[in-house]
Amino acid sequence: MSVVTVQLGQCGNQVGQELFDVICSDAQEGQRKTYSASSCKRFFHQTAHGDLVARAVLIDMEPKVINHSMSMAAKSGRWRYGESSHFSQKQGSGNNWANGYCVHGPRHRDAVEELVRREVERCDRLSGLIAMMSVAGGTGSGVGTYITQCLRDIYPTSFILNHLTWPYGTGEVIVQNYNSVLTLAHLYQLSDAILVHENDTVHRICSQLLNIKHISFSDVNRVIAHQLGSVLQPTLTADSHGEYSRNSLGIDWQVRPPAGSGRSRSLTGGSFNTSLANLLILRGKDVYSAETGGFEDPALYTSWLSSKEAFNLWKSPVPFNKYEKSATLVSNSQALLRPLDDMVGKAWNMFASRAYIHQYIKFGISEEDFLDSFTSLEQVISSYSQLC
C-alpha cells in the first residue's frame, strides 16, 4: 500500500522535504531488502531509469520554497520530486486563513485536485493521504484546510492524516491564533487523525537534548521529520504475521472522548495526563525483550476503554535513521489541552475586541464562522478535560 503526501505552504513543504530525505536515507541504509522495498513502495515510485520519485504534491502560493525543496531533493542524489507534481502562484495568502480558504483554495481547486489524482493513480493500492501544514499562516492553514475538505469529498473512504506544526507560543504572526482556531475547528470534523508537533517542544529538544546553540528552522524541521519518519516507516504489528505492515496508518486514531458539558478540571493545575489511546513504536536492537507493561497500566487510560483496546505496540528489529535502538510514542491524550486552551483564549480576547476581524470578513469569513469554530474547540477542550 502507498501513501500520497500533500505538502502545503512554507512549513509543509520544508518539513515534507526533510521527511522524504529521512525516509529515503533510512530505507537505503545497510542490507535490509524487505524493509527497504516496503518503505520505498509506500513513499516513492520508480521511473524506468530506477530513480525514486516521491509520492507527493507540493502546493504554495509563492514559488520560492517549492523551488528550494525540489532543488534540495534533486541534490541529494537519492530521490527527487516529480517534475510536474507542484503548484504555485506569485502571490501568497498574506498570513490570512480566509484568503487561503475562501479565495486561493477555490480558485486553484481543479489544478490541485488533478495533481493529487495523478499521484493516487500511480499507486497500486492507496493506504491514505497525508496533508502537511502549519496552523499559523495563510496558505498552509487556509488552503490546507480547503484542500483537506476537497480530499475528503473526492476520497471519502480513504484515511486522511493531517500533520500540523503548532506555532511558537510567543508568536510568529499577529493573527496566528485566529488562523489556528479556524484550522483546528474545521480539521477536527474532516480529518481521520491530526498529528501535532509543537514548535516550542521541538525547540527544547534541539536545545536541551541535541545541544544546538543557535537553533534554526532547519534544525526544528529535521527533528520533526525524524520523529514523523519513525512513526511512518514499516513495522511489524500484532496482526502482520511476520511481514512488514503495508498500512502505516493502521492504528485506530479515531478514538474521541464522549461529548460533555462544563470543565471538571482546572487546566492550570498539575493534573494527571489521561490518555485515550497510545501507540508505542520500538525499533532496532532488543525490541522483542523490551518491557512495555507500564504502558498497559489501566491508570493511564479512561475508565470507559480497556488498556488492551487503548494501547498498541509496533516493533521492527531494523534500526531507524542510524540509531541502534529507538522508541516513539504517539499519544491521544490531554497533553495538548493547555496549549489549545491558551490559543483559544488568546484568539477569543482578540475577537472580543474585534481586532483584525475586518481582514477576514473582506474575504468571506463571517463572525458566525468564528463563533462556530470557538464553540467546536470549546467542546473539544471540555471533553478532553473530563477524561477520567
Contents of the next structure:
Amino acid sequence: MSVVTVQLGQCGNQVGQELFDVICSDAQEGQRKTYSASSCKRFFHQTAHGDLVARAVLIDMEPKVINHSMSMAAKSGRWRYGESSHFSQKQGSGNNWANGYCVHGPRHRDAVEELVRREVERCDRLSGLIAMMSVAGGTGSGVGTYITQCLRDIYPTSFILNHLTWPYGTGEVIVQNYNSVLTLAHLYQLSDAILVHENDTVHRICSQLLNIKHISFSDVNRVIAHQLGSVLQPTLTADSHGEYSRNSLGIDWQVRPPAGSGRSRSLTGGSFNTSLANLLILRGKDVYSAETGGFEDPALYTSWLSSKEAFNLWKSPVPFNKYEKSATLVSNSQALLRPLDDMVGKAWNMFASRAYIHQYIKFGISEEDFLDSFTSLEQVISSYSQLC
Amino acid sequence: MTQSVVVQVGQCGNQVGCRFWDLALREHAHVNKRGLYDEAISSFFRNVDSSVGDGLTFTYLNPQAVLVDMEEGVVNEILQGPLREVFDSTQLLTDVSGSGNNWLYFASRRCTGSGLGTRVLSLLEEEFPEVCRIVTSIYPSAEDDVITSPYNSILAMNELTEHADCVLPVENQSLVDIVNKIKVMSHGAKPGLIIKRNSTVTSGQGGLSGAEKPFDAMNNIVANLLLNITSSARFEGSLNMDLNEIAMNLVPFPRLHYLVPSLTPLYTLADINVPPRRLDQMFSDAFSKDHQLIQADPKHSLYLACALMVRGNVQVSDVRRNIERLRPSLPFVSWNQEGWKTSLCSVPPVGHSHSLLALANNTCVKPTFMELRERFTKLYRKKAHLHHYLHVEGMEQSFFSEAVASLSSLIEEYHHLDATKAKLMPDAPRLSIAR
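Alternate state requested, the form predicted in complex with the partner chain (shown: the form predicted on its own):
Everything in the complex follows now, all chains and molecules, and the chain you saw is the first one.
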C-alpha cells in the first residue's frame, strides 16, 4: 500500500525532503524486516540497482529549492528523488495566491498531472496522496490548492491528505493571512484530512524542549518531519493481525456535527479543548501494556460521539527513530480554533481596508471570491466553537 | 529564482548600472570559485558560449542588460573600459534622436534618465504588462545645480506613479552623507578601529575597474542596494524572496509604491580582536536615519509595510527576536500591525559575514514630495524656462499641470493614512453565521 507525495513550493519541498530522510533512516534502522519492508514500499520504490527512490513529485515555480532538496537527498547516500520527478519554472508566484491558483496552476496542470500519474502507476496499490505545502506564500498555497483540486478530480476515490505549514504569526509574508484564508476555504471542500503544523508552536518546541539556541528553518523542518514521520510510519491496528499493511491514511477525520447541536461555547470561555476524534500512536517498548484509558474519558469528546467511536489507538512494538518509547497524538479538536480565528480576524481587518486586494484581482479573483472564503471559514470556526 | 533584465538609462543610470555589474561579477566570482555556469548566475547573466552547457566552466558571460543614452559619451566609456568584453553591441541604444522623447531635449545630461527613462518605463508596461517593474531613481538634492530639475522630477514622478510597480527613491544628499561618514571612520578613527579593505558599501575594489572615479563611491552604494535586492533571486537561502514579492508585499495600494531603502552595515572593521558588531546592532542600525538612502523620518510617520532582506549566517530566530524588540517603537497602520516580510539568503556580500537591507513603505516620503512640489511651484509660477520644454514637439503645458495634480493627489493619499495614526482604529466587525 503506497503513498505518493506531492511537494509544493519552498516549504513543501524543504519539509518533504526532511520527511523522506527521517522515514528512510527509521526504516533502515536495525533488523526489523517486516516493518522496514512495509515502510520502504509505502514511501519508496526500488530500482533495479537497489536504490531507494522516493515516491514523490517536486513542484515549484522557481528551481533553486528543488535543486537543493534533490542534492541533499542524493548526498544522504541512502535514498534519492527520481531524476525526472520534478517540475519548475523560472518565474515564482510572488507570494500571490491568485497567481498560483489562476495562472501557474492551470498553465502547468498537464505537466504536473503527468508526473503524479507516473508515480501512481509505479505503485502496486495506491493508498493515498499527500500534498505538502505552506499556506503563507504563493506557490504552495495557490498552486497547491489548484493541484489538490486536480488530484481530487483524477483520483476521486483516493484518500488525499494535505499537510499544511502555518507561518509565524508575525512576519514571514505580509499577505500571509489572505493566502491562508483562500487556501483553507478551498481545501476544506477538497481534502480528506488537513494536518497542520504551526511555525510558532514548532519554534517553541525547538527553544523550550530541544534547547536550541539559534533556531533555523532547518531545525523547524526537522521537528515537523519527525512528527509527521511518527504518524505515517507503519503500525499495527486491532484488525491487522500482525501485518503492517494497514492503510494509515484510511481514517476519516472529517466528521461533521449534525445540525442543531447544542448550545454555543465562547472562544474565550475557560472550557478545555473538546475533541471530535483522537488518534494515539504508540511505538516501541511496552506498547501492549500501556494504560491509555485516560484518552477514552467521555469528557474529552463532543456529546454526540461516544468515546469508543472517537478514540483510536495504533501500536507498533518497533521503536521509531531510535526512541525507546514514543507517542504521537493526532487530534481533531478545538486546538486550532484560536489560531484559525486570529488568522481570519487579521485577514478580515486588512480586507476591510481593501489593502493589497488589487494585487489579487490583477490575477483573476474577485472581492466576491474573498467574501466566499471568509464566509466558509467563519462557518468552520462557528462549528468548532459550538462543540461541547 | 527568476530571470531579470536591467535597463540603464542616462549617465547616472549607466554609471550606477555598471557599478552593479562590476560588483555582481565580483560577488559571483567570490562564491563560484570554479567558474561554473549555474542557476544563480543565470538569473542575471547569459552564457553566450554555446559549447558550454549548464554546470560547465564558462568563458563569456553576458549581462541581461539594456544600456540607453541620448549621446554616446557614457556608453562609449563603458565600451572602452574593463567591462567592454561583457556587453555586446545589440544591448546598446544611443541613437535615439526623434520625437516622442519629451523632456530630454535639453543640454543637461541629467534629463536623459528622467525623460527617456520614464518613457522606456511606460513602453515596458505596454509590451510586458505582467512583468514587474522596479525602478531605482536618484532624487536631486535641494541644492541641485540643474535649475530645471524640479520640472524634470515632477514630470518623471507622474510617470513613475502611473507605470512603475515600485520605486526606490535615493537622494544624493544621503549618499554624500554616507560617503563622508565612512571617510571620517577611515581617517580619523581611533587606533585599532580600522576598516577592512573592500568591505565598505562604497568600495568597488576587487571588481574589474581600477582606480575609482569621483562619483564611484556614491554609485557603489546604489549598486549595493541593487545587489542586496537581487541576492535572494541569485543565491540559495532558507526563505527566498523574488523581485515580484517585493511589490506584492510592500504595495498595498497601487500608487503608494515608494519604498525607503536602508542599508547596513556600511563597513566591517578589520581588527579581528574587536568583536564584530552584534547581530542585533545590525537590525537597530537599519532603522536609524544614518543608514537610509533618503532623508526622511519613518519612526515619526506611519509604516504601511516593511521588508527585511537578510544575507549571511543569520537564522529565523535572530530575525524574530529583533522584530519583537524593534516593533514597539515603530508605528504601523492599524490593518497591518504585523506587516513584516522577511527573506533569508545564505550568501553574504563580499567582505561581510551578514548584511541587512530594509525596505519600508512609510508615509515619511510625504514631506519629500511636498518639498519637490514647492520647488516646482516656485519655478512654474513664473513660467521660468518653460519655453525650452514647450518647444519640443509633442510636449504640452497640460503635461505640467497633470503631473503636479497627480503628485498632489499622491500626497493627499499619504496624508489620509497619516491621519489614522493617532486614532485607535477598532477591528472591523466579523461576519456572523446564522445557525
